[in-house]
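In structure tokens, one chain follows: the form predicted on its own.
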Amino acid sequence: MRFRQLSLALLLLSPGLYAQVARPTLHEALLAARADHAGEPGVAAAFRRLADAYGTPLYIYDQAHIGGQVDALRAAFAPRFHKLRIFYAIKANTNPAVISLLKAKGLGAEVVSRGEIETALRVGYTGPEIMFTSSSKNPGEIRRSIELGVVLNVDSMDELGQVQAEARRQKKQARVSFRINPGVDPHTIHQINTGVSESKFGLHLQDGIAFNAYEKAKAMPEIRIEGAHCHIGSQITETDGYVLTARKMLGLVKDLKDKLDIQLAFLDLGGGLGIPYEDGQTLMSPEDLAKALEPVWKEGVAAAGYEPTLWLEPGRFFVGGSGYLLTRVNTVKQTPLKTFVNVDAGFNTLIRPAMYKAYHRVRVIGRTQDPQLVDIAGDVCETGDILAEARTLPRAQAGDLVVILDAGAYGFSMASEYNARPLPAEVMVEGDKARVIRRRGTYSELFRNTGGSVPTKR
């Protein structure tokens, strides 16, 4: 073990020397690519092993990274918040193997659909370990949640009425929290900014809307009030929005206790912790956030006269940095204006760059020389299918491998079969071993559920 640690240190500090010492494990090769040493022969050999064994495009997940992220969050919060429960936002990466890892680390499941409920059940969660958050639940989802004892995170008064009616039909009490819109801007990407007043999510604090929801729910025998929930956005990089939100939410906790005699079992401050997508980027750490929230929490619970359990529900933070999308160069095309490196993945494989203008780091495997300015272009027949724009990278050739970093969150979970391209495979790396956790899609699967063969025109 000490030898391998020394070898990895040599790789990061002196990659040329490392190449003479040892062959990196797959895990070490992933770390080396992150540290911008993807050009080293040993690292390139490791990525070629994966490409040869499983094909491209290929999603690769680093198991050690996922566990390390959970440990980092827990180490920051547990000493400061003695009543703490951590959930995983399954939408970030819905692979059962990934979810199972997080379940084994003691995390609950936060879901946004019936499909995610069934996924959680499949990996061993029970209903009481699941929170269902969606602004638009259908009747079947409400029915299934009440059957299982899932915490329903109610988003509107209309929904509350539907939950009450279904609970009455089942002769059960529905476990309910309310999603609150705190009217806070955490300064993140517009499409994932969920806490601002104009967002579609939650019951607003302003004008007493959220308070009135609790008052009405208290009078409903079919409803069991469990907690309060908020989520101000994803990829949050500063503590200020969290602190302001916590102060507002703890104010609601106090009002509910003082005016309605409601004591909440939990207060959920959501997820949204950002991860670095660029080299050298320093963001808010779990320690930074926990330290900023601690005095606000202590002041708020003292004012309320009791302490609910603090719930947190990150998704991207746990899995985003664990993921690598490995692609192969189809062609390199020079035009009068640009050079395009055309790869065998597109926005059907990783939609974040096209949807959010998101930046992902890119490495050319096994190349270090002759850098040039290029666009990494996908294989989807759309002008906007650019995975990385205006990057200075070592000169690539057809057949080379290119890896896109930080693709573990909202990568495969948002992938599609657009342009009739089968879904990529997913593998999990542990040490020097890789195992398939989702096999590659097939062309025959493109025609599943179509009712048989297409008649031939005569």
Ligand code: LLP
Contents of the next structure:
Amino acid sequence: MRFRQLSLALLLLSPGLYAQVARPTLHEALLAARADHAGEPGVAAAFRRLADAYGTPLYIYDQAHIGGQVDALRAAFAPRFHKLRIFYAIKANTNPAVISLLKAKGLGAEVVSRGEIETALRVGYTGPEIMFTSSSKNPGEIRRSIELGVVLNVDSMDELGQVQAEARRQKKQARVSFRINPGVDPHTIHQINTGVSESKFGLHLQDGIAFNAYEKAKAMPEIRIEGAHCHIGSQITETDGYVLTARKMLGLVKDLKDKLDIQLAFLDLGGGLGIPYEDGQTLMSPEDLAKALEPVWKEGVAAAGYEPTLWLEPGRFFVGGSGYLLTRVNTVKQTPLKTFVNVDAGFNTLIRPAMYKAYHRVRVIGRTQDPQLVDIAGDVCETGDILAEARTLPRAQAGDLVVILDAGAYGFSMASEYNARPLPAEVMVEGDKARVIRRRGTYSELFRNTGGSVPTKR
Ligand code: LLP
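Show the form predicted together with the ligand, please, the one above being the form predicted on its own.
Whole complex next, starting from this chain.
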């Protein structure tokens, strides 16, 4: 025990020295890799243990990190917002073991599909603890949501009509909130910038469109209006967009109260909190965000004359930094122009670099010498399959392990079997233990559902 405490202190004070002298636990090795000590023998031994036991490519999650992120968000918001409810946007990482951790921390589930509803139920959520947001819900998804008492974030007048008809058929009231497009640019990557006016999401505040939706819904006995929802984008690194959005949304809250006598149970300001993907990167902390929102919230609530519960629904913030994608070098090749380190993962395993030009840190395990400028190239047969471009890293050889950091959000959940490669395994690390939370895909799974006569309807 005393040794563990001493070694933890050493890890925090001097991760490099620690990694050289001690035998780190798996959890400590993950932290040491993050602190750029993946070259040290003790750290390398831990990663080799994982690779030997479970193979590569392998998603590894650090359980302690996930709990820590929830605590950090709550510590920033709970003292300032007395009526607060936090959801986890499960699309970021849909592994039931991951969702269970967040459920155990008291979070609700934000879902985007029938499959995510079923996943949340499997983990133990009940309908009323689930909120469903999508700009395009199919009739089966609407039916199931109303049956279960899921909150539906309605995205269009067309959808409102469909929800009303289905609720009437079920002789139930549908729990409804509208997704609002506030017309705010949070300055993030184009593909994940959802709150701007030209995006496909939500009913615009502009021209009273959102207001009219509430007015219509109020006249529908099958609809129970519960709240207002928005989500302006993902990987947001500054507070300004949130502050402007909160101001606009609270303006709507006041209008609904003053002009339609509608009082909302909640106002959902979405998810989108960014995480640092680069060494030395500083960005908005939950504390910065809570502090920036507090005065706007107080002012808006005072003007409206009542306080809805503040709902938040981050995904990446909870799980992104917990994930490590462990991969093995197949070959190293020098071309006249570049050096490619060819690994056994590709954009089928982690699509973010190819899809968004996203940056992920890379560490070579067990190597410290002879830095080289390299591209980490995937094993998919496409030119765009580069996981990391132009990085200076210690020289790697065939058979070495390479780990890609911050792969816990939108990593496995966006993975595919493209190029007929089975899906990777996932393991959860707690202290010095690892447990398989999804076994590796198999070759026979590549042919599942293809034989005989199979149902094609949902
Ligand atoms: N709520 C809604 C309605 C959303 O659409 C999203 C994410 C979230 C919450 C959670 O956002 P987060 O807190 O994770 O930023 N695949 C992209 C990110 C797409 C985000 C889609 N919506 C990526 O890898 O960066």
